[in-house]
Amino acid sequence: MDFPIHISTVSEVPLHRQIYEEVRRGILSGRLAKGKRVPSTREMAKQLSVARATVTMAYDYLLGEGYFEAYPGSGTYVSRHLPDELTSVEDVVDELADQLPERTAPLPRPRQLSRYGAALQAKEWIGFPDDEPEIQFTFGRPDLDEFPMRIWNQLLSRHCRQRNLSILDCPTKSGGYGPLRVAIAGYLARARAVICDPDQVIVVSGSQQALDLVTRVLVDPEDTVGIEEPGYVGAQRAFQAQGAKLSPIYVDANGIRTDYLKSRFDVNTDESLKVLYITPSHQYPTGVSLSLPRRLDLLSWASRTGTIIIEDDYDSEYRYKGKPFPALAGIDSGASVIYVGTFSKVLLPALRLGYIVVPKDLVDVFSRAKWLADRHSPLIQQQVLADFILEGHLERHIRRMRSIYSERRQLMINVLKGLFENDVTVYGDNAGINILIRLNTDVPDSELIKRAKDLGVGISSTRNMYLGAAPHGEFLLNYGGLDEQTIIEGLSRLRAATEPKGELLPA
């Protein structure tokens, strides 16, 4: 060659990779001209005093990527058309600069959005904060430090070592990885009394996608959807964006009020509900559980009215006292319930895997809706999660975290009572990784949120969880991802935020 190639036998970079990089740089810099013949592998190996196989490996990379062209009987040459030229359009854009319109030119007319798009644009429904306070009570994160990462990595490595290349392909069925659907069905039977066929389980990218699919499949614009008051904002927004009319169904200490529901939406009334969305096991945000008599009453009502119930069972695993009620789907004999579950709270938010269990007559339509949304959820994560469940790791992790979260919940209550005394009321059952509180303070909610943020604490009011008027001083505090010291420090700063001078008080 006309230019020297420098390689080092003490470098951590393999010799074949060094040769590849040196030659590639020479081609891109123009020192090796297009169409120039290059030495044979034998000649290059002799020149560099390395094994011929090392040079052959480097040449194979260069041939495979299009930097070299080989002609039998003639030799190997630098390609006349380099691969980098086929992927860069900068020169073409420069050549056309005079013909292209100004990039800063205004749009000729407003964008014509669909009704769905217009609904999303019309209101500031989804906010993404620029920064997070030091101590964050706002998001319902699990404790990521307690996640059994070593076990997860072992399962992941097992699948990677098997070199099953089918995991790189798009599966033929969008409902999910078969063994994972079997594992979820078995887990639900044990933990929630939900008896279903694996085919009824549709694996989705978290519970929010489940709600989106439910909305698109079942709800038309102007349909009336019942939703708990107060209730989960993500569900409200999904239904509203589809053009549904939301009807608040009030909640008391025993869960959703079935008496109110039946007084307005029954076979002998003028109004009807297409869908009813509820969180019966741990109502969001109040934290109460729907009593067993009301569960039975609700299922009877749904059976005679034909209303489909969406049961969001987002964190039923974390109940710290007494026996859990069976899921609605577990005692439903009329195929009225679509069951929604997620692994975001019990494992990892970033895993983005959840599931819906649908009646048998809806399996095909939901599978098609999932396929249209994103074909399938990530396959390697599904395979690892299937093993994680089938080998018992999930339930062991839940049992361990249940003990940890129970202690943190009690700490939250004790510290709140100690700091605020009679100026705080705690709501909800002994469950979950969040607490609903109501503070007796003259400070407006928005001002208290700002003061707390200035002190490095993030809190959120329940205002946007109500379709109607919201009570003053009501906040949802999530504690799952916070250790004991952080909880104490965060609540102390929150107490200081209610004081005129914002001074920190002793815990």
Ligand SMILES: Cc1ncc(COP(=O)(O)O)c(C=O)c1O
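Just so we're clear, the structure is a prediction, and the values are computed from it rather than from any experiment. Here, rigid core means the biggest group of C-alpha atoms that superpose within 1.5 Å across both forms. Residue numbers count along the first chain shown, from 1. Compared with the form predicted together with the ligand:
For residue 11, the Cα coordinates differ by 2 angstroms or more between the two forms after the core has been superposed.
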Given for the second form:
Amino acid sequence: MDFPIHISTVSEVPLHRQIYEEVRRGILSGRLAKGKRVPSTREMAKQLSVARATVTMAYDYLLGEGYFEAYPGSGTYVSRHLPDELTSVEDVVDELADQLPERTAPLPRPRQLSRYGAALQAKEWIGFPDDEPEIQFTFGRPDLDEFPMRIWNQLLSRHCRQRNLSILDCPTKSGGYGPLRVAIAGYLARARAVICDPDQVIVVSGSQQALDLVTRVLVDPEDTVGIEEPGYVGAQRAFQAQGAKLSPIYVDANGIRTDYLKSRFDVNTDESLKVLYITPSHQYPTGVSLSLPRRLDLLSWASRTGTIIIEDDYDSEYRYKGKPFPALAGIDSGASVIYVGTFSKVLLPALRLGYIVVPKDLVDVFSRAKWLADRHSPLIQQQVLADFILEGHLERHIRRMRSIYSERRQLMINVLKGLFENDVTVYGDNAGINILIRLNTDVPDSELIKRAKDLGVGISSTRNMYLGAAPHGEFLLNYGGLDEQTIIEGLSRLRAATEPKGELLPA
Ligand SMILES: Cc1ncc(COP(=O)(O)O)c(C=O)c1O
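What about the form predicted together with the ligand, after the form predicted on its own?
What follows is the whole complex; the chain from before opens it.
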């Protein structure tokens, strides 16, 4: 046989696919030489005892991918230049091996990082453990198992079947997919009293990108940025990387202390702030919410001083008692607030979808910054999310999760009080999916973290959430992703870690 091909009639692989694979393998191994004449579809069909259409289908793939070349009137041949030769550089690297430097050669000179790169390298980085303990209170995740994957999947396949792919053409989409911006604007008006044009909503890849864009657009090196003390490390690091000076603004049971803020940075003081970053709904990490008088005070301060407030509303959806305060952006009449929201807590952090609502005069500059950063966030995901919100799934999901998390929060408090009695203080409002506690223990924080880890429990102290000194024994426990039994087990082990030998207590 001049063109040897073997196929199996009992294989589950379709016949045309087998022919294609056989021929391709034969060509790549050299068994079917370049330039060799290929039997006609009729001859091959006869040789293999299959329908001619089956062979035609396999040949079409081989021609389309460039393994065959057809010359009208002369016939079909194995290509002289194989497509794999155009996509692989392995041969080239092998040939050049003698001339290339050792891959492990030391750096010829020290790296010259940018100021941004150097700032990133200088700062102690946010700690992500390599090996996750069995039970972890460390990450602020929602319950991943509760993500409505079935509905998401249905909406996703609806969009993957769409015929008009020109909708995915990207040049004008840096602000986000239109219907999603409409859906977010509608949701914000209902849930947070934020009234905005859909154009003011810029879809971003999670609130971390919002903070990055805010920093690039508004903050210069040496600018002073106000940040809650204690506060969110993701925001601290974004501003510090830009070379900003961070000024801690202290927080008490009613949120950020506006009296302190005004005593330091006002029209009649020497210093001013470029931006102020805050988490008014559920202060991170203390969990308190900013009182209404302070909200009003803050807004009048902002319009007086011209300071932009960045309102990070990361988990405002989870409030278990009483009516929520409207967002600061919802009661701002002076275009002083940039509102940041995320789907990481209500849906899934892995979606990497969030949004910024910017005052109208800043829409263009933020759209350009987003374009420069990554053109736009993934469009198919945005389409799915738009339907998810517009068809009511988001609010249904939030209602369901709110009752689950509310029970978990109560359980956390009951179990903590039961185990630690007067040696634990729980902070914060009845809200959120994390809880700030202070333990009265002689065990140093780092030792407690280590002992807990040895017992299979991950906990984070608030040490790097403070620009200044952190109090001893203060921990932020994330419970959103943990079911009832895991919460009880995890806290019992934490209690054991405070015991002299770190032994599990009898049940
Ligand atoms: C204060 C705060 N903002 C925002 C986020 C969410 O970040 P992202 O939207 O980038 O996932 C978190 C996550 O832990 C957070 O704690």
